[in-house]
Every structure is written in structure tokens, then in C-alpha cells.
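The data below hold one chain only, encoded as C-alpha cells and taken in the form predicted alone.
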Amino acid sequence: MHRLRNALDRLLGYATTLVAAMVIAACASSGGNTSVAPASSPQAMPAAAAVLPSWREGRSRDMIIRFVNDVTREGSPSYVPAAERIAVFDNDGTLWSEQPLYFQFVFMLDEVKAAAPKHPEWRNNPAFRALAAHDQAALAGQHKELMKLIAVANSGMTVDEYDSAIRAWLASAKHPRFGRPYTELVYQPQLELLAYLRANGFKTYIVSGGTIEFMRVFAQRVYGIPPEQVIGSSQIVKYEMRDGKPALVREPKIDFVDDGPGKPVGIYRNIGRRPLLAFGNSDGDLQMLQYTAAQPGPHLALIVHHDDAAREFAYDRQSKVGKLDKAWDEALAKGWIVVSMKDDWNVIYPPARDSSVFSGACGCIAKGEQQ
């Protein structure tokens, strides 16, 4: 248990008085890259209004379409077969957003409170009174026994079930300040970009903090990318034999923390290729780009940043979910690409839906899924 603790502070990332404070909000409701060949001629590049309508004009989008072309254009000093094109992505505040609180979190604290009557026992546990009151004080105090909660509500169920959880309150949850389910708080630009990627020959995946269980339910209809392109934290599961029939069933432990320094790890076994383009936002995505960046190749690391307080959030050095410092510090000596959110970005989410993604009839993205 012990060891669970210390892996899911890493993973959520935040100080325990955070925590506190967002359960109850949540509970109440720029450089270039060296390595890329010169400027190609404008006759060669694509139309950037087409491939990436929601980019605004500017070095960013600029950037992108000029690697693609590059790194694509049989003959360029920069070409790259299509069995190496790899692009990996974070999820959380790359691919969606992640403000007040990461949104796999919220999942796990309603998950504690739908497994409350199975355990009359909690009805003495400060967190848990802390938590059922929204009493912010009380929980600002009391991290170490939710952390216990939440071990226990997210586990012991076979695969298949949890599965159908994360399926039901994604169908039916909904951010607190958008009222919007929270598969609908997806990046229009980010998955503009991910079909031309694919349609270019690049394979894209997916590595990020959170667990691959939560993230494998919506990938491929949300992003085109399918399951066995997600790279992420996982849970212990084990074999054994329920009701004459066999099932994995998740144990209170976990087995790999795919955040940080885990990152380059995940992907060296997961992909066996070393990424020629890397999307992040934050510092726990610091070593992926790095990984990426170190390659003698054509490469592009690119971090968007949070500034767009109106149409999203803004925040970055000081933030406790999604902390931009050092990642942004290495980017500007480095030249990467600071993507702003603000000045970059026509639109930040898609239009609204009337229905839930599960029922079939989003369509947050239209083209190049990924077969």
C-alpha cells in the first residue's frame, strides 16, 4: 500500500492541500529545430489552411507543416521511411484539458463514493467523512487515507468491469465549469494535427501519466489511436478463475508509472523506436522530449502552453496540476516549440454534441484514424 501511495502522488502530481481544495470544487458540480532540412519552397508545402484549419498563421503551425513535408518528401535530405515516422503525445492538458483537477482523478473519487455502500466501515473514516461533508479543512488533512480509498475503489474488480465503469461515468460525467461530458474537452487543433501526422505516414501514440485503463476506453474513437498505441501507467492485474470462468483482476498495486523519467522508458519498450516528434505540456513530459531531442536525426519537440484563461485556463510555473517550469526553461535554450494556446490556436475544443461519445455519435474526429 505503501508503495501504491508514493506512485499515485507522483502520477496525479499535487500537494495534498490541492487536493483538498479541487475535491471539493470537482465534488461541487519558442525556437525552431535545428535538424530539420531548410525551408522548402512554397510550392511544396501543403495548404495550411486545409491540413490544420483550427492552427492560426505563425511560426508554430508553420513549423509543423515544414517537418512533415520535410521528413516526408522522398529525395529531401530530411527523408525518413514510414515504418520510422513516430509521433507520441500526452494526454492530459496536450491532447485535453486537465484543470481544476485531472480528470481520471475525478473518476477514482467517484468511484470511492459508488463503492461506499459495499463498505459501511468507511462510515468512520475521516476521509471519507471529509469527503461525503466537502469539508476542505477536515480533507486538506487527511491525504494519506484517501489515497487508501481510493486503492481500494479502483481495485478488485476484473478488467471487464472496470472497463464498463470508466464507460459509464464518461458517458454521464461532466466538467465542472464547461457542463460538457469530459470526452468533449479534447483539443480541435491536436486532433486537426494528429490525422495529418497520420495521413503522412506517421504512426501516433499515445503516452501519458495516466493509466492505460482509463485511457484505452476512448482513445481510438476520441483520437483515432488505438489501444496498443497507448502507453501508459498500469495497475497489477492477475489471472485466476471467477464463476468457472478465467478473468484478470485488478490488485491494489501498482506496476508501472509511465510519467517523468518514465516516459523514455515506456516508449523504448512499448515502440522500440525513438520518436521523431514529441507533443507534451508540462514537466512530466520533460524527459520524452528530451529523449527525443537527443536523437542525431530530424526530430521536432513541441509543449503547448496554457495561456488562454478565457477560452480555457491559464497556467504554468506555479501550477500544481500540469507544471510548466523547467520543460518551458529547457524549450526556450533548446528551440523547441512553444505552441501558445492564445495566440496559436483559432478554436480550443469542438463544436458541442448533443450526445455522449459512447453513444456513437461524436465524431470528435472525423479522418485519419489510425487502422
Second form
2 protein chains.
Amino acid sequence: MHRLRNALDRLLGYATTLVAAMVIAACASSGGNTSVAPASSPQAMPAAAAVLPSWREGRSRDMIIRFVNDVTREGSPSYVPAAERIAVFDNDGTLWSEQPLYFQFVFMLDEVKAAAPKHPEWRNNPAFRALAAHDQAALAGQHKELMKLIAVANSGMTVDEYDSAIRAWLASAKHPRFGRPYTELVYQPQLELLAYLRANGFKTYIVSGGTIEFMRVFAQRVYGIPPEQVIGSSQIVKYEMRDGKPALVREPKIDFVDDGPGKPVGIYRNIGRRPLLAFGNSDGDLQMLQYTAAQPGPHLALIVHHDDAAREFAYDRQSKVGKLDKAWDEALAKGWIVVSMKDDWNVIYPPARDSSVFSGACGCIAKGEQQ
Amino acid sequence: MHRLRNALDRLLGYATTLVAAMVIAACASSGGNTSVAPASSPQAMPAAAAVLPSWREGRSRDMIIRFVNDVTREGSPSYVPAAERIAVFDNDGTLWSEQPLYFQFVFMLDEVKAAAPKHPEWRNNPAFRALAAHDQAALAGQHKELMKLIAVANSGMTVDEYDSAIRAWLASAKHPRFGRPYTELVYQPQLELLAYLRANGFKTYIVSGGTIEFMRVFAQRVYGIPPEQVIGSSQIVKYEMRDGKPALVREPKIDFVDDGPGKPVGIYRNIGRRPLLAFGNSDGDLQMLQYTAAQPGPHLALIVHHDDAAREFAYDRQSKVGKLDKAWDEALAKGWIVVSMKDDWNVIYPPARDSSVFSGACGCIAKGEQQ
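To test you: the structure above is the form predicted alone. What is the structure of the form predicted in complex with a further copy of the same chain?
Whole complex next, starting from this chain.
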């Protein structure tokens, strides 16, 4: 069990010291605070002719457009055939928000609560009692015990059953500050960038520390990124017969941690080509950015800097979630693009929707042909 | 070292008792026997209008065409949107030959010989001496020691360096019986099937027990399958700085064995959708075929039966390489398509080429847009 805990710490664990934040998030997802109105002005989708309308004029936008023009113009010394145009994006903090806690972690905690009726023995478990009571002080001493509960509650089922649980959660859970479904807290400028890249022959990938199954259920509808282009951390799944039918069952054991030095490895393992463009926001993206930026051919490395407390959140070197420190220094030293949410983006989130993407029939937010 | 040996046994290890065969192959790749002429008649590429011209009229061909028509015809009850049309193919024995020994294994043995000058200590190693002398009797007792040499010779370098070694080998090595480069010993009917599926909106994947890097170097040119659609076994690779540059370095440790029950897991991990069509040839493909065939929606499960000793090889239930036993029984019980190489294919290999695919500029054998 000790090894299991360690493994879970690694998986969740670009967040190992977040017990306090967990309580906040757990309370919030239980309806503790949904009063804050959307901070951004709704904005119409870009007209066909407009390029990156939610990006303000400036160096960031200019460099992106120049780069795309260079690699797509036949005869250009930087020309790259379409088949080799790979763009990789971190997810948490790069494509959607990640504060006050990784959204997936909120889900996994909610799964503990949802599993409680099947586990009467938890009634006397101090970690579960602290979680259920939103008792931050008590929970602070129960980190390891809580990780065990998370492992139990998020394993043992088939991958199809787990997918259904994720979908159900995304259809109802709301963000504590913005009161919107988590799938709406994606960045409108990034949706436009993904679509713009795809329109220019790029294949767009997510390369995230989060787990593949959590992102895959919404990546197609929200980002226009199909499941096979979602690279992430994973638990071991095991093939077995259940009720006479083949099933893939989730084991409480880590398979792969797609974070930090794991990201270039995940890219190699799943794509086998070096990306032309990499976009991240934290130190967990440093190696992916280095790997992309070190190639002799054309490339673009970008970082989102969360400097907009009014419209989203402001955090960097000192943050427990999405810490940006070493990667920021390297970006400055090497001339990578540091995108200021405050200055470079004229809108943060897409317009509010009438219903969750999981309530409607399709509800694709992102336009642009899937690639 | 014991664990390493076991891991290697697993990786190579849909072939753990093949020392005798190794010697044959090792001798052969050293030029021991290249006198046998190609057994198949060259055949022109299909005309644009013809569908699967190297497939003879019959149940196998009919069922494939009917299936593709059904899932692609809008309004059909079996219609499947293009984004969900996934087809998976085993490689060894399904897309190219695998006798007398998996071609990748021949390469890995040749790497041991190539690495010898850097390892003077091997001069007195009994396994190396037996390999170098093609001494089958001596080698038979050195299985574990040989696995150690293979691990050393195929690890420690960057993935780019290893790719170069694979390319160089594929450019020069020839098959012992047919005297042709290994990349020409692909099945012409399957090249046509891959192209036909892609022309009908399918995304074609390889799902193989072989390792990703070995297949990726030729899958695009030979099969029209890009690197990101090659799923296979893998060694651990580690991100590190070499000469101040980011590098991915091969560790002598298994990451994932994509064989048997590992195949549905690999499909889940890399694609995240259940394939509509799965094509294999051995018991190592059984679970992939079960997983594909168990879905309620439209699907097609196929097996190549190697029953053509004259033009290729004849083997099934008793073979050490590519054993087809349980999967055959299940195919017969469940009505999966068992393709007879002898009866269903009017040609086995594509026409001989003037030079290896690795000598020419492009030399794509497979036509059809990549997808």
C-alpha cells in the first residue's frame, strides 16, 4: 500500500502538498461558492477572414502568425510538409484554468464522496470524515490516508464505467469562483489558436500531466482534439473478461507520469516526431519546451503567464498549482514567447452556454476541422 | 540483471525458445543463404478503379467490401462517422513476413555483432563466441547470456542514433530465403487493403508486439502509416542533456509489451476508441480481435492464415514464431474471417524494386492518402 500511495502521489502529484486547497475545492464543488459572475465579456466566434481575433495586436500574436506563414509557405526555407506539422499543448493552465486546484483532482475527490455508500467502513476513517465535513484542519494531517481513498474510489471499474462518471461530473460540477461548468473555463484565444493551426495543416495534440481518460471525454467537443491526440498520465488498465465480455479494468497503479521530463518521453512514445510548436504554462512543461526549441529546424515555444487576477488568476513563482519559475527564466533567456493573459488576450473565456457540452447533442465550442 | 533478462524475454518474447532459429537467421543475414529467387510474380499496382486487385474473388474479399460499404454509406444502419473509423493491423505475419524469425530480432542480433568492437570483453563471452561462429549447438545453452548482450547492444544510445542504425540495417539486410530487403517482404494485398480503407475514411494503425521505433522508420514509406499511428512494445527512454542538448536515451528496461492482452491496452492508451476492424495472424492477436469483435456496433475481425509454403511459409498451431492456435479456434467458432494466403491472395509480395526504400528519395510502395 505504501508503493501505491507513492505512485498516486506522483500521478496527482504535480500536487503533493495541496491538502488545504483540496478542502477549498471540495467545499466549492459541493456548492460552497457559486456566486461570482463570469469575469469576461462574451465574444462572438471569429469571422472566417479574421485570424486570432481574441489575441491583441503585439509581439506574441505577430510571432505566431509569422511562424505559421513561414512553415506553410511552399518554397520558404522554413517550409515543413503538413504531415510533420505537430503542435503540442499542455492542458491545465494552458488550455483551461487550473486554480484553485486541478479540475481533475476535484473530480477524484468527488468520486471518493460518491463511493462512500459502498464503503461503510469509511464512516470511521478519519480522512473521509474530514473530507465529508470539509474540515481543513483535520484533513491536513490525513494526506496519505486520503490518497488511499482516492485510489480506491477511482479504480476497479471498467474504463467505460469510469468515462460515464467523468461525463456525469462534467455535466453538473461548477467552478467555485465563476459558477460555470469546468468545460467552459477554456481559453477562447487558445481555441482560436488550435483552430488556426489545424486550418494550416497542423495536427494538434494535448500533452498533459492529467490523465488521458479525463481529458478525452471532452477534448473533442471542447478543443476539437480527438482522443487519439490526447497524451497524458495513465493508470494501469488490465484486459479481462467481465460477464463474458472483454473489458479494460482500472488498476490502482500508475502506468506513466506525463509531466516534466515525462512529456518529451510521452511525445516520443505517442507521436514519434518532434513538435514544431509547444505551448505550456508551468515548470512541468519545461522539458517539452526545451525539446521543441532545441531542434535545428523551425520551431516555436510559448508560455502562458497567468497575470490577470481580475479576469482569471495571477500566480507564477510561488504557486503550489502551476508553478512557473525555472521555465520562465529559461523562456526569458532563450527568447521563447511569454504570453501575458492580461495584455495579449482581449477575452479569456468563451461566451457562457445555455447548457453543458455534455447536455447538448454536439455543442462543439471549437471550430476548425479536426486534425 | 535477472529482472532485465526476464523483461527482455518478455519483449522479444513472443519468442523465448528460439535459439536455434536465431542461429539460422544470424547465419542467413550474414549472407549464408541468399540463393532463393522471389517466389511471387511481380504484379502491377492496382488501377484507380479496381478494388483490392490482389485479392481473389471470394468470401474474404466480399465481406471486406460489404463491411466498408456498410459503415461508409450515410443513412445505412451501420454508418459510422469518419472520425470513428479506426482499423488496426498486427505487423509481423499480418503486414509482412515473420519467418524464419521476427525481422526485428535479426536486426537486434546484428547489433550485437556490430557492437563487438566496442566490447573487447565479449571475446571470451561464450554466447558471443557462439553467435559469431554461428555455432547453433553452443548457442542453444546460452539463451540468457545472449539476451544480456542484446540488451547492451540495443540500449544506451539516443533514439535518433538508434533510428539511424535501424535505417542502415534495413537498407542493406536481405531475407535469407527471398534475397530481398525485408521492407519488400510486405504483403501486396494488405498494402491495397490499407489504401482502400484510408480511401474510405479509415485511420489505419499498426498494433504490434514489435517495438515502435523499429516499425516507425519504414511504416510511412512502406505502408503509408505515419509514426503516430504505430503502436507497439517499447523500452524505457529517458530525457537527459547530452552535449548540452536535450536527448532521449534508450534504457535497457522494458516499458510496455504490446502483445496478447497488451494489445487492447495499447489501443486504449494510444487511440482511446475501439477499432471497427482488426486484422491479425496469431494467438498474440487474440485479445485485440476479441476486443474489436465484442462491440455491439459494426465490426470486422480477420486473421491471415499462413498456408502457402510455395510462395511464403506454411505454419500455424505448432509454430514457434507466429503460433496460430487459440485464435484460430475462436475465429472458426465466431465466424471471423480467416484469410487463406494460398486461396485468397493472387500475389504475396509487391514487385521487386531497383533499390531499398532507404536508398531512394521517397519510394513509397503504398498508395492512398495517409490518414
